[in-house]
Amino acid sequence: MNYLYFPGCSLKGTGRAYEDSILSVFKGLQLPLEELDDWNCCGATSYMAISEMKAFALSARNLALAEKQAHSRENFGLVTPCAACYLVLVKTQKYLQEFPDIGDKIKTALKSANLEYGGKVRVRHPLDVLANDFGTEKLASFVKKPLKGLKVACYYGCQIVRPYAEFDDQHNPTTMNRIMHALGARTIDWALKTRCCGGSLTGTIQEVGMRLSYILLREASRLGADVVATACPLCQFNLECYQKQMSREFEDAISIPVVYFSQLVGFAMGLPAKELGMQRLFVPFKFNPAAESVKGGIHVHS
C-alpha cells in the first residue's frame, strides 16, 4: 500500500501536535507518507452548513489531486488524520457515486480547473492503517517502552465511525483500543467513547459545548482513566483547553491529560517527546513505565 497524506487545516494549526506525532510514528514504522500537493480545505465546518455543493467541490478537488498525484500507483490510500476531514472526504465520495446529479455538477466544476476524478481514491484514517494494514502484532514489535499500568480512555468522537463505518463498528468501535493494547496499556470500558464533545459549540454557545466535554472527562475520570486518547483535533482542543474553565464552572477540579492516540504510539516506540509534539500539550503527560504511574494526571473531586 502506498500512502498520500492529507493534513487538512487543523493539523497545520491548532492540531500541530497531531501532525508531529503522525509523521514521526509513520516514519518510525517505515510507512512513508507523501503530502498531497496543493491541497485545500476539505469543505468541513461552515461550508457544509452554508453550501453543501461547495463543500463537495472543495473535497472533490482534493480527491482529484490525489488521483492525479498517484496516477501510476494501483494500490494507494489518502491518509486523513482529522476526523472532520475524513468524514467529508468519505461523504463526498459516497454522494458523487450515489447521486448522479451532484456527481455531474462536481465533475463539471473539476473540469473547469482541468481536473477529473475517477473514484479510485481510498480515503484512510491512520487508526485503520495502523490496526488493519500494518497490524497490531507487528506494531507491538516496535514498542520499546510498554505502557504497562497506564489506563487509557479511548475517545473516538462522532465522525470517524458515523454515519459511515468504513473500518470499525458504528456503536462500539475498538480499533484504538486494540492499538493501545498492543502498546501494553489497559483501556477502560465506557459508553461515552462516541458521544459528542460539543464540537464547534464551544465557539458559539460555550456553556453548552463545555458541559458536553465536562461530562466526558468526568466519566473517564470516574472510571479510573489516567489519560484520554483521541483522534480528532477539535475533540482534543475541547477536552483539554477548557479544563480550567470547567473546574471553575462546575466546582470540580478537572485535570487529566488529553493526547492524540498517535502520541501514545510514538511514546511507546521510544520516539523523542518533541518529535511527538508533547510540549504542545496544555495538561502535561508524564508517564514513567518503570513506576507504572502518570504524574500530574487526574484530580477530580467526587
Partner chain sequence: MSTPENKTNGTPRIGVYVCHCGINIAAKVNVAECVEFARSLPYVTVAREYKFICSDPGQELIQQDIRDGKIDRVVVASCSPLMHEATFRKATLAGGQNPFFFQMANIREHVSWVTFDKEMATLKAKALIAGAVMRVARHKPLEKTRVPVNPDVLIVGGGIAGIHAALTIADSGKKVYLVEKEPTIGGHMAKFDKTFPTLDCAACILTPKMSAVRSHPNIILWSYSEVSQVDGYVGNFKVKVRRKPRYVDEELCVGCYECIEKCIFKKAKFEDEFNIGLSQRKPIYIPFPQATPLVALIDPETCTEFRTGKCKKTCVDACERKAIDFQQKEEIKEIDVGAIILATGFKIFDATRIPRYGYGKYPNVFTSLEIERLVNASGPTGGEVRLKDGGKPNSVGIIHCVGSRDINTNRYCSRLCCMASLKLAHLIKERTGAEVYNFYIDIRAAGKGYEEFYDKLLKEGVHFIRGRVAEVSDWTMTADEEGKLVIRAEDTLIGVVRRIPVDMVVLAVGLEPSADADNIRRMFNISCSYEGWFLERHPKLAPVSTFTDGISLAGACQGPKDIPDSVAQAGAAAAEALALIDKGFVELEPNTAFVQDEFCSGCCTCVALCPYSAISFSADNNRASVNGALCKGCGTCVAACPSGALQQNLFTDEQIFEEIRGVMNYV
Given for the second form:
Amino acid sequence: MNYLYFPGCSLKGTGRAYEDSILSVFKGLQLPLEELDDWNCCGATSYMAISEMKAFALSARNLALAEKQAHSRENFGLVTPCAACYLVLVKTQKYLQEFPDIGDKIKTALKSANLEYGGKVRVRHPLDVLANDFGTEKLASFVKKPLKGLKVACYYGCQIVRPYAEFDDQHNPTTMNRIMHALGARTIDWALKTRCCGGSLTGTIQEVGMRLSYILLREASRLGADVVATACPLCQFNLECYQKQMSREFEDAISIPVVYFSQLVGFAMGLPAKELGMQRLFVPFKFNPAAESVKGGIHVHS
Amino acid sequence: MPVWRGWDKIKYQAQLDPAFAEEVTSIPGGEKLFDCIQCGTCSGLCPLSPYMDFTPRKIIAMIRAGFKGEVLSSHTCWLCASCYACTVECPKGVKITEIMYATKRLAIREGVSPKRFAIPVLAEEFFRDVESNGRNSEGRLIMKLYLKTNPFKALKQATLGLRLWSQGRLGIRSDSIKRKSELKTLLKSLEKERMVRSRRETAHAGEAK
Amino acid sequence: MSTPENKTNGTPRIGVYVCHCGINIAAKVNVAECVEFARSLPYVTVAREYKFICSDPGQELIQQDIRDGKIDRVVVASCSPLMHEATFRKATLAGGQNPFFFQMANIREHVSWVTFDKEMATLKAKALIAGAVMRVARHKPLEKTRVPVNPDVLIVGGGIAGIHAALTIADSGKKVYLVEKEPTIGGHMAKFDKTFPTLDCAACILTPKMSAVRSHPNIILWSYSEVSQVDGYVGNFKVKVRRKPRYVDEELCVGCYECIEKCIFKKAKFEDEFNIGLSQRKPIYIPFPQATPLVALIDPETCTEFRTGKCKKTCVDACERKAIDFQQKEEIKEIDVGAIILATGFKIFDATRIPRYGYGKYPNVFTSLEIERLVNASGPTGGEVRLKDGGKPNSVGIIHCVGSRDINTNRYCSRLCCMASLKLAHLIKERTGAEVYNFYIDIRAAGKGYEEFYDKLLKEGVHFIRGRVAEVSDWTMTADEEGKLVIRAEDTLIGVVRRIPVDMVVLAVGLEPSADADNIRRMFNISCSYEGWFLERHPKLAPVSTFTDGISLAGACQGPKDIPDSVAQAGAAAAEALALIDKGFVELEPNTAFVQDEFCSGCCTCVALCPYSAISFSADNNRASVNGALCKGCGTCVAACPSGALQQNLFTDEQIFEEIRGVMNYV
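Next up, the form predicted together with the partner chain in place of the form predicted on its own?
Entire complex below, previous chain first.
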C-alpha cells in the first residue's frame, strides 16, 4: 500500500500536533507518507453552506491532484487525518458516483482547468490505515512503553463514521479502542463517543459550542478517564482549549488532557515527546508507565 | 394597538409559498422530505436542537407547508454542525443534514440569513478566503469574524489566541496554494451551477437506488 | 358439468369485447378506436365496447353473440386474467362454447394504469388486442379433469390461530393433523398475562382451547415436530412430518414432575426458553404448568447423560411409568391430506439491532415480551414487575415502534404494539404504582374497544409523549439522572427536547416473519411479500388463500395481527379448507405440459427440473411422460427441452408465436 497525505488547513494550524504525531508515527512504522502537492482547502462545512457545486469542485481538485501524483501506483490511499476533510472528500466521491449529472458538471469544470479525475483515489483515515492495513497486532510489536494502567476515553466525533461508515460500525465504532488496547491502554465504555463536540460553534456561538464540549468532558471525567483521545483537529481544539472557560462558565473544575490518538501511539512507541507535538498541548499529558518494559501490550484489554 | 398574544399564530394560506418545498427538495435525495412522519427522532438526537428557534422536525414541517420566510430567516440551519446523527437514524431516510445545507444556501442566495449572526458570517468569510487563496488561515478568519460580529469578543479571546500562537498553533500570515489561477478557473466555471435538479433526474436517481 | 365439443367449422369467428372499466381504462385508452381497430383484424366478426363487461349484462352480450352464431371464440380486453379470466371462461361456456376458446388482453394493469400518454396507451392496447385475437384463433378445445379430495387437513403451527382452525375443522367431523415445532402448543399467547382491551386473562381463555385440542378425537397433535417435505397438489398432498425425540414417551408420561424434581441438577441453571431467559430450567423440563401436551422433555445439549454418558439417571428411577427413554429416535410420519393451513406465526424484532436503545447493554432495558412474562402471575417473578437487581421501578418508559415504521429495520407498522404497550402500561402502573411514560409516534387504537382503552389509560394518569425516542443512555446532566436510564426524545406536541430519567425501559418490539418462514414458504411453494410475510391471494377478496390451491393462511404468518384478527382469520381458513373437502373433488386446469413422443430423445433434462415431480421417465420406451394431475403448468420443462418435444396446452409454440406476430404486425 502506498500513501499520499492530505493534511488540510487545520493540521498546519491549530492541529499542528496532529500533523507532528501522524508524520512521526507513520515514519516510525515505516509507512512512507508523501504530502499531496499544492493541495487546497476541502471547503469544510462552510463551502457546502454557500455553493455545493464549488464545494465538490474543491474536493475534486484534490482528488485529481492525488490521482496524478500517484500516477502509475496501483494501490494507493489518500491519508486524511482531519475528520472534516475526510468526510468532504468521501462525500464528494459518493456524489460524483451516484449522481451522474453532478459528476458530469464537475468533470467539465475540472477540464476547464486542465484537470481530470478518474475515480481511482481511496480516501483513508489514519485510524483505518493503522487498524486495518497495518494491523493492531503488528502495531503492538512496535510498542516500547505500554500504556499499562492508562484509562482512555476514545472519542470519535461525528464525521469519521457518519453518514458514511466506511471502515467502522456507525453506532459503536471500535477502531480507536482496538488501537488503544494494542498500546496496552484500557478504554472506557461511554455512550458519547460519537456525540458532536460542537464543531465550529466554539468560534461562533461560544456558549453553545462550549456546552457541547463540556458535556463530553464531564462524562469522560465522571467515568474516570485519564485522557481523551481524539481523531479530529477541531474536536481536539474544542475539548482542550476551552477547559478554563468551561470551568468558570459551568462552575465545575474540568481538567483532563485531550490528545490525538496518534500522540498516544507515538508515545507508546517511545518516540520523543517533541516529535509528537506534546509541547503544544494546553493540558499536559503525563504518564509514567509501569517500571516493567513489556514489549507490546495487546494482552491487556479493557 | 393592543396585540393579543397568539394573534401571530394564525397563518393565511396566501402568506405561504407552496413552491418552497419543491425548491428545497430538488437536491439529490431531497424528495424523501415528503416521507417525514414528524416523529422527532432528529430533534431528539440533535445535540443542538435545544438552541434552535425551531427544532429540525418543525423545520421539515414548515418547509412542507411553505413557511419560506420563517425557515430561511431562522437560526436553525446555521446551528446545524453537520454531525449527521439525524440523517443516520431517521426512520424515513430524510437527508436532514442536506436539507439544512439547502436552506443555508437558499438563505444566503436570497440574502435573508439572520443579520450579524456569527455563523453565516463565518461561512462567507471562509468562502471568500478559500476562493482567493485556496486555503483558509484560521487566525485571520477568526479575527475577521470577530470584527464583523462582536469586536469586544475579540478582546476576550486575545489570551487564547496568544497562547495558541506561542505554541505554534495559530498562523497570522495567510496561507495559499501555488496554482491559484488553476483553482480560479475551476471555481469560475461553476459560478452559475447549482445542485438543484430537474424532477426527471430526481426520479431517476430514486429508481437507481 | 360437461365441456362442449369444438363447434368451429373451418374459419374461426372471433368476438372482441373492449371494456371501459368505468374510467379505469377509458381515461387512458381510446376504447372506440380500439373497437374500430379490432374490426379490421382477421377472423373478427363482432367487436363491441361496454362499460363493465364483467357485469351480468356484459357477460350476457358475449353469451348472446355465441348463441346467435355470430362468434365461436372470445377475446375480452379488460383487466388482469388474475381478476376475471375465470369469469369470462364461464361466460364462454354458458354461451355454449368451449371455455378455452377465450383469451384475455390485459389493458388495465398493463396499459391504462401504467401508461401516462393517451396515444401511447391506445397504441399498446391495440397491439395487445391483436395479439389476443391471433392467439385465440389457434386455441384448441380443452377439458378440465376432476380428482377426488382427501378429507384430512394439516395445520402447521399451534398458536392461537392454528388451535382455533384445528378445533373448527375437527368439530365438523373432519380429521386434523396439528403440527407444532415447540414442545407445547399455545404460541405467543400462552406467554401473555392479560389481553387487550378487555384485560381478560390470556390463560383463562386459551388453556381450555389447548386442552380441547389434546382431547379432541379428531385431532392428532404432534408437538415438537416439523414438516420436512410436501408433495402432491390440492386435494392430494403427501406430507412428511419429522417428530423430534423428547426422550420421554408421550404415551406414558403424565406430567407429574417427579423426574424433574429428582434430576441430579438440584438447581435449575439453564436458560428457560419459555421465559425468554428471565428464569432457569433443568435439562429435563416441562415448559410451563399448562403445557399441552403436559409431557416432559430432555434437552440433550444440557443433560449430563447426553453430554458425558455418566449420569446417575435419577430421573429414570423417579419415573414410575418408565416413560424416560434415552434411546428415542427421530421419527418420520407420512400423511395424506387434502388441505393445508399454515399458521406459523411470527418472531419478535431483535432489539439489539437498534443500539441506541441500549438493549443488551443496560440490564434494565426489556422487550415487551419479557415484560409480558414479568407481569404474568405464573411467570418468573410471580407477576411482580422487578428490575434486574430485584428492586421495584418507580418510573418506567415504554418506547413504541421499536423495529417498526423504520426504513433501517422494518418499514411496516406492526399493528399491535400500540395496544400491547397500553396494556403493559396499565399493568405496570397497577402492579407498581410507577410513573409510566409512553413514547409514541401515533397511537393506533383502531379496533373494537381499543380507543376506549386508550381513554381509560389517559384517565389513569399514564403519561403520553408524542415523539420517537432518540436514545436511552446512562450519561447524566442533572443530579436526579444519576444512576437512572435517561430517555431523550422530542416532545413533538410541545416542540422541546425532553430528558426523562427512568428505572426501567420497555421496548415495544415489532413483529417479523418467523425465522423459518423462508424454508416453510419454499417447502409449501407459496409466495411471500417483500418483508417475508406469506402472501395472500388477494389483499381484500382472498385474504386467507394463497396462490397454491389448497393451502390457506391463518394468523400472523401473513402479517402482524392481534388475537381477535388471528382468530377471525383462522376461522376463515378453516372454512376454506372445509369448503374444499365438502365439495369432494377438484378440477385441474388443463394447461399442462405433454410430451410429443416422436421428438423425445430420452435425455431426462426435464425430469430433474420439474419442481412438482410430475415427469417420469420410462426406460422401456426411452421416453419421458407428464402426469397431468401433478403438472402445474409452470412451463419449466417446455423451455428446457432441447428437442422441443415438450409442449404445453394453451402455450403451444404456435399459439405463442401467433400472439407475438399479432402484437408486432397490426399496429
